[in-house]
Amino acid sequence: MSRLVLVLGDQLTESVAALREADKSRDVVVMAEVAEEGSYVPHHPKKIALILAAMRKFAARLREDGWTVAYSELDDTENSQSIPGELLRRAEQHGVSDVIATRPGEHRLIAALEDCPLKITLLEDDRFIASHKEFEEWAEGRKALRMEYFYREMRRKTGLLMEGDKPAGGKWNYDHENRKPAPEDVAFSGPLQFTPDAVVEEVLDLVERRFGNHFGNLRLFWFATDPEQAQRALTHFVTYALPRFGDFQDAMLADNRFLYHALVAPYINIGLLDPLEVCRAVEQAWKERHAPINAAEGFIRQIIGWREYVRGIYFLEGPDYPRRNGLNHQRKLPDFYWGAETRMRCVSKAVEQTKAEAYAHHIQRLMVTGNFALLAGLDPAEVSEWYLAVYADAFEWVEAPNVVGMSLFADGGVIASKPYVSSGAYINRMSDYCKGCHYKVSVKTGDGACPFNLLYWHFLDRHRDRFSNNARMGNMYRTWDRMDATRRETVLREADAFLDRMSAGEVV
């Protein structure tokens, strides 16, 4: 009896559960273009087309190998355009009733298979290091789910930088070493950019019709979209890029988009790299001395460490998670977002950036798009749809704990102990987005004041009885204290102005 085989956009690899529980010689493997998928947020159409075309290339190299694969193109005029839908369609087409599939990687997706009227095993998805159950078991009984503890943990699973039982150089975390401010020049050309075949060119006219309307650029396109490309872009990062990465991988430059970054996320989160092969990669690096221990270890942590810890959150703290709002925050995401016109620097070159790339690097998201949305109180539900839909990395899996959980303590502190807050110091000191902006960062009060000198202080005083008993906001309490009362009432008050200008649609 033979069984449809669910194979999604972000599973596009032989080697998925659902492919390996799979009878080449029987079982029909179902990949459907579907523009729910596409339109459930209004995905940038770069991170569209990078899905779609990879789907077209591993449907290809599947039908290469032999295998029978049922595969609905968006255009389709029989398409139905829903996952469950095409599971339906592909049944009654073939005749069968059941459907073997890796568990997605979104709760949405998850019910919907649920709640299809088809014979339907998920399997576990271990393409991850920590499986549901260890993550579980690791989380239990503790009082804080800190991700430090959780990725040393990783480190001796995989052996990744660790001699015997002991962390390679004698220190778990080098981030003390990663916080240098932005370089005057970048010795590296960027990742490595693919020009688009046949394939891809088709995709990205399909996208430019169907999707054209949303926010962002869909050319110039040059990700990977097959294994050995996105192979050769991890190869030139190796090379390149990875011996300075640690040094400057929280820095931000306003005409240097990707500085020493790998910009292989989007790869691995739709499986045309394997995580571990890819850190594997990065410690032989290391190894062969032509890679720092800091850079090493620093790139590493990201992936075994922190990509694994939010997915254990994810799912540990269940379908609820991406709608909270501890801190009831409720005002409206601001147009500028979208790419109206903003006179902060910063934030306007992180949305111009994103809007040209899908991608912003993990400082530019959490410490200027993510601490302004905290600090200005914007509505966590409609902060995490943005990023879900600007970004080519994001999934939800990813996305809802990174935004909900650290850059807005929306999870009221499941994954951060306190808010990450910053005034206009930290973005001047770690970029040179302040040189020429309207506002100055030196400027606490009155005109040109930097408005993420106001907020800062707004949002301690309307959050102090949530924080000001916490540890480490202890300081930021005391300063405010000992500041002028009159300077206090102007900050307040100015920063009251600023959000009122900014609702009513002015530009700010």
Ligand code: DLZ
Given for the second form:
Amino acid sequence: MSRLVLVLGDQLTESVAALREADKSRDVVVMAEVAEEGSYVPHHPKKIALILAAMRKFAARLREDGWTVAYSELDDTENSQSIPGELLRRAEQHGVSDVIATRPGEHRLIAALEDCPLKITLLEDDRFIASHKEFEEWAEGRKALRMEYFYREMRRKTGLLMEGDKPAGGKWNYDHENRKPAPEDVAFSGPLQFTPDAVVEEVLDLVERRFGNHFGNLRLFWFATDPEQAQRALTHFVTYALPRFGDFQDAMLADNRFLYHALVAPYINIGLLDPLEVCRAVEQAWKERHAPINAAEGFIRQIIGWREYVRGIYFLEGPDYPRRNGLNHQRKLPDFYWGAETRMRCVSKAVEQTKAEAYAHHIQRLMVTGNFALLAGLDPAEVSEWYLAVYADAFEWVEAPNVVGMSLFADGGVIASKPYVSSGAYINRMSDYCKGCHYKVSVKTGDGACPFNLLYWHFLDRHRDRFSNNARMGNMYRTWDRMDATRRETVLREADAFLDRMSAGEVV
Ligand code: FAD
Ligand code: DLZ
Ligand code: SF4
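Switch from the form predicted alone, shown above, to the form predicted in complex with the named molecule and output its structure.
Every component of the complex follows; first up is the chain already shown.
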């Protein structure tokens, strides 16, 4: 008896669990481009194009390799436009009722498959280093689930950057060597870019027609859309950018969108690159003395540490996690997140490049758009939806913990031990944004005061009950309390006025 084998748009590898379990000689692979997945949040057109182009190429490979593939194109008249709908249609067409699928990376889609009236077997997605069971065992009984300790377990498990049972170079973590401010010159011309071939061009036209109204520029489209291209993009990064990745990991430049970043997250997340192989390539560059330890460790930590850890948290915490609002923030997302004018140059530049590239690096996401959202008390659900929509690498299992947990502290401190908030001073130290800004980062109140400076104290003041006893925030509260009372009142009044103007739709 044959079965249907579901392969989703972020499961594009022959080694995905459902394909390993399937029988090429009799099972039917189901892949479906559907409007529901393209629009449950308004995904950036570049992200949709990446996924659909990579899906089409992957389906072609499977067919060449002897698989039977039932592939639904978005424009097919019979297309029911949802994943469960396409499974039902194919089940009827092929006279089967059994389906094997790799568990999706989003509770929404897992629930939809569980509700589908077919016999669906969900297999664990094992394209990760830690299984759910391993993560649960690690988390069991711990008071705090801090990434650093989990990361060490992953180093031991993989043997990456290990010398026997000791970390290479003598230290587990070179984080303090990853914080150089923005360099004058960047000696890397950016990620490898690919000219669209016929398959990609066809998808671009389709996406333009169907999702052209979504936020984001579709063209120039240059992403890799198959594993060979993605591998070349990785090699390009390791050769030309990795050696300086460590130093400038946290730096930001207004006119350089990529600095020394890898731009591989979209490829890893949809299955074009294997995370462990990516790490092995980076480790090899360190062994060959091509890259220093702070670069190799800094990069590998992001993948076997942060990436694995946030996935563990997403599934451990359960389906309500993405909707948490621990600080009860309710303010609506301002239009400047969707490209409307703002005078805050840091925010404007981060949004501008997000619109152009479906990309911003982690410090832009955390300390510019995320920091602002937290300081201004924006509704985490709206903020999270924005992140899920606008980044090419955004899938809920990785997006929600980073946004709801790490950036907005809306999970009540499961991920972060204190909120990532900063005044304008941090942004000024790590970037060149402030130089050309309408606001003055050195001005704390009055004309031209940087909004981050005002909102920083406003945040601390309105959450005093929650944070004043946090040992890591004591200094912040002591500084605030030492300010004279009139100054504190001015700061709070001006911060309120700024928020009111912003919420009224004025250009701020
Ligand atoms: P690099 O800076 O070159 O880093 C190397 C790799 O490490 C990345 O490719 C990625 O696979 C991994 N990585 C780095 N940081 C993280 C992290 N915090 N969590 C998981 N993986 C990480 N990453 C996503 O893949 N999808 C998201 O939706 C996403 N949303 C984010 C939202 C916020 C608020 C923040 C602060 C971070 C988010 N990240 C997300 C993590 C990080 O910003 C991106 O992985 C990174 O910017 C991708 O670009 P890159 O490939 O150039 O990464
Ligand atoms: C993100 C996305 C988009 C835009 N389109 C499709 C699609 O048409 N078909 C598909 O199978 N998958 C798509 N995806 C990826 C899914 O949304 C993703 O599998 C879930 O969010 C779980 O991570
Ligand atoms: Fe951003 Fe303030 Fe600097 Fe302007 S002055 S770029 S608002 S941090």
